[in-house]
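The chain below stands alone and is given as C-alpha cells, in the form predicted alone.
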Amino acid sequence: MEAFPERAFDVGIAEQHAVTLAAGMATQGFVVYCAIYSTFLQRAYDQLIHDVAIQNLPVIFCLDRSGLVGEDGATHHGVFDIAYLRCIPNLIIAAPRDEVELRNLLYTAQIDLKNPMAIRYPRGRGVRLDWKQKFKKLEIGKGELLSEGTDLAILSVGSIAENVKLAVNSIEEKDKVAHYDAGFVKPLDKVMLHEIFSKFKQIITVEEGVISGGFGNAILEFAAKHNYTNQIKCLGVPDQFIEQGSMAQLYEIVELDVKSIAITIKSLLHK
C-alpha cells in the first residue's frame, strides 16, 4: 500500500468483494493480483467460480498461508485450497517449492496469462540465502527433477519439498530415492509423469494439503486413467482438523516432518 497506492486497493475483510472487484479489472485489460489467505478464500468461492473462472478471466490469486499455519490454529491452517480449487475448469494452481520459485511465478503470471492463477505459498519464512536472482519465465505446467533415484519415486508439491529433501539425505539409500517437484497441482506435467510412471514402481506423492481431493488424488486419478498399476502412497494432511501447536509440532502430528518421511520411504524400500 506505501509503495503503490494508486494501485493496490484495501477492500477489509470483505473477500467476496475482493474477487469479484479482481474480475471486473481484469475484464478491463488490468493485471490483477488479489491476494488473500488460504483459508479465507473459502468464503469468495462462489465469487471465484462465476464471477471469475466461468469468463475464464486471467486474475491472479496469491493465496498467503497456504498449508499448515502453527499457532494460528484450525481456522486459519490453508489446507483445504488444492482440494477445493482443483475442481474448477479454467484455474492453473500453482504451488511454488521455494521464494525463488515465488518470485518467478508472480513474475510469470503478468506475461500474457490466458486463464485464472492461483498461487498457493506458506506463512513463515523461506530457506534461500540466494533468494534475489534475476527473474525468469516459467513454463505453466512444468516439474522438474530435483534428485536421481533408481528404485522409488517421490513426487513432492510446494514448500514441503524441503522435508522431503532433508529426508531422502537422512536415510543410507538416498541413491535409490528420486525426488521430483510437480510445481503445479493443475495443469500436471503429463510428460513428467509418464517418465516416473514408466520407471518406479513405488511412488510417494508429498503435499501440505488435504489428501481427500487433494495433489495425491489428483496422480492417483492420472493412473486410473491411464491404466497403470504402480504403487502410490499419499501423504499429506488426514481427515481431521488440525489444531494450533509450533510448526514442528504439526509436521509430527500429521507426519509430514523430516522423521516421519524418512520412516515412510525406508518402509517402501524394504517391501
Contents of the next structure:
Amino acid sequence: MEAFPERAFDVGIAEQHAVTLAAGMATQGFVVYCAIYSTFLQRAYDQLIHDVAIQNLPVIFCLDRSGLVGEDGATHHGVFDIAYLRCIPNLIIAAPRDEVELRNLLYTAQIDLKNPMAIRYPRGRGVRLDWKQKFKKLEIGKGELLSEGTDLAILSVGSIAENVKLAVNSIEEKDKVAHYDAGFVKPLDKVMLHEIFSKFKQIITVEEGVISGGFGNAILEFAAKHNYTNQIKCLGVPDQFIEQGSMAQLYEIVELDVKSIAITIKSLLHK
Amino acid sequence: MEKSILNTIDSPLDLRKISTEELPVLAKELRKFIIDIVATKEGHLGASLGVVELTIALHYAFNTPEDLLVWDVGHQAYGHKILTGRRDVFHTNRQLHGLSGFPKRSESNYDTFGVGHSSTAISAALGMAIASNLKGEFSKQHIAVVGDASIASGMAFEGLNHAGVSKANLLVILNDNAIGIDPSVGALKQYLTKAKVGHKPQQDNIIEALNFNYYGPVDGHDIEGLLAAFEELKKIQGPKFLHVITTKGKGLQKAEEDQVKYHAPGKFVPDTGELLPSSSEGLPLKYQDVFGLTLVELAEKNEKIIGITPQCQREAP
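Follow the form predicted alone with the form predicted in complex with the partner chain, if you could.
Now the complete complex, all chains and molecules, led by this one.
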C-alpha cells in the first residue's frame, strides 16, 4: 500500500464494491489485483459473476486465507472458494503449491491475461526459504508430476501438496505412489489427467476445501465424462462446518494431516 | 481469592444488583480479566478493551437476553461473553471445543445472532425488531452495536435505509473508535472524525436524513453518561441512533498507541502490554508477505498494475 499509494486502494469493508471497482478499472486496460480473503469473497459473489466473469474482464483475485484458518473458526475458514468458483464460466482458478508457484502465477497473470483469474493461497507460512526465484511464466491449466510411482496416483491442488509429500515419504511403499500437482482447478490439465487415468487404477484427490463441489468432484466429473472406472477417493473438508482450533487439530479432524493422508494411502494400496 | 465484583457476576441479573458507583470498579476488573487471558491465550484484544464500559452499561440498562443485543463482527464481544455466564470458561476462547471467538447462538441465549463477518448487525437486529412488532411485543428493545468501519459498508446502509421507514424499535449504537482492523477510510469516516464528545458536526447528518433520532456523540468510557443516554433512548419508539466515541485498546497503553498491532497481538506481558518475542527466524515467509512483496516487485516494472483490497490485506507490505 505504501509503495504505490496512487495505484493501491483500501476501499474499507466493502467487498462488493472492491470487486466491481476492479472490474471498472479492468475495462480501461489496467491489470487489477483484487486481494480478498477467501471467506470474504463470498460476500461479492454476484459482482464476481455479473460484473467480472460475464464480461470476461481479466481481474486477478488473490484469495488469501484459503483453506482452514485455525482459531477464527467456522465464520472465517476459506474452504468454499473452489466449489463456488468452479461453476463460473470464463474464470481461471489456480492454487499454487508453494511460494515460488504463487510468485510465478502473479507474474504470469500480468502478461496478457484473457480471463478473470483467482489465485488461492493459505494463511500462514510457506514452505521455502528460497522463495525469491527468478520469475517464470506458467502455462495456464498445466499440472505437474512431482514424484513418480507405480500403483497409485495422488492428485493434489494447492499448498496441501506439502502434507501429501510428507505423507508419501513417510510410508514404506512410497515407490508405489505417484504425486501430481494439478496447479489449476480450472481449466484442468486434461492431458495429464488422461495419463493418470490410463496409468493408475487408484487415484486420491487432495484439496484444502470442501469436497462437495470441489476439485475432487471436478476429477470425478472428468472420469465420468470419459468413462473411466478407476477407483477415486476424494480428500478434503467434509460436509459440515468446521469450528475453531489449532491448524494441527483441524487438519486431524478433516483428515488432511500427514498421518491421516498416509493412512488413506496405505488403506487403498492394501485393498 | 482477591475480593472482586467480577467474580460475583454469573449473569447480567447479578450485574443489575450492584450499585452504579461500583460499575467503574467492575470495568477495571473486567478489563484486567480480558487482558490477563488474552495475554496468554491470544485472541482479539483492542476491540473488547474499547467497549468494556459500553458492554457493562448495555447489560446493566437493558433487560438482556429479553432485550436483544447484536454485536457486529464480534471481535469486541469478549466482555459480553464474560458477563453472560462464560467467565469461568473464557480461558478456552478460540480453542478446539472451547468458546468461539465470536458470538454464537448455540453458545448462549445472550448471543442473539452469530457473527464474524462485518456489517450484519443492523439487518439482523432490524429483522428481530420487526418480528417483535408482528408478535405484539412493542416494549422490547433491539440493539445493534456497530463499529465505524463496519457501518461504512453497503449492507449497513441497506439496513439503515430500511429501518428509517419502519416502526421498528431499533437502537443502532455506533462504536466510533476511528479504526476497524486498520484505520477506517472513506468520506463517512471524515465526517465522523469531526464529531467529538458533545459536539455533533453541523454538516448534514446522513443518519438523521434516514429518519433516525440521533444522539451523541457521547463518551463511551463514561458509564454514567452511557446509562443516562440509554434511559433517554428507551423512551423513544422507532429507530434511533447513538454515536459513542471510544478508544480501541482502552486501558492498556501500548494497545492504545498501536491499535493495528493490538487488534490481535499474540502473546504479551499483561501488566505492560510488552509483546513476547515470537521467533520467526529461519522460518519461511507467510504467503501473504510473498504476495505483497511480489506485487510490489511487479508493480515497479508494470505501471498498469493496480492493487485493491477491502481492508483485510493492508498488512501485506
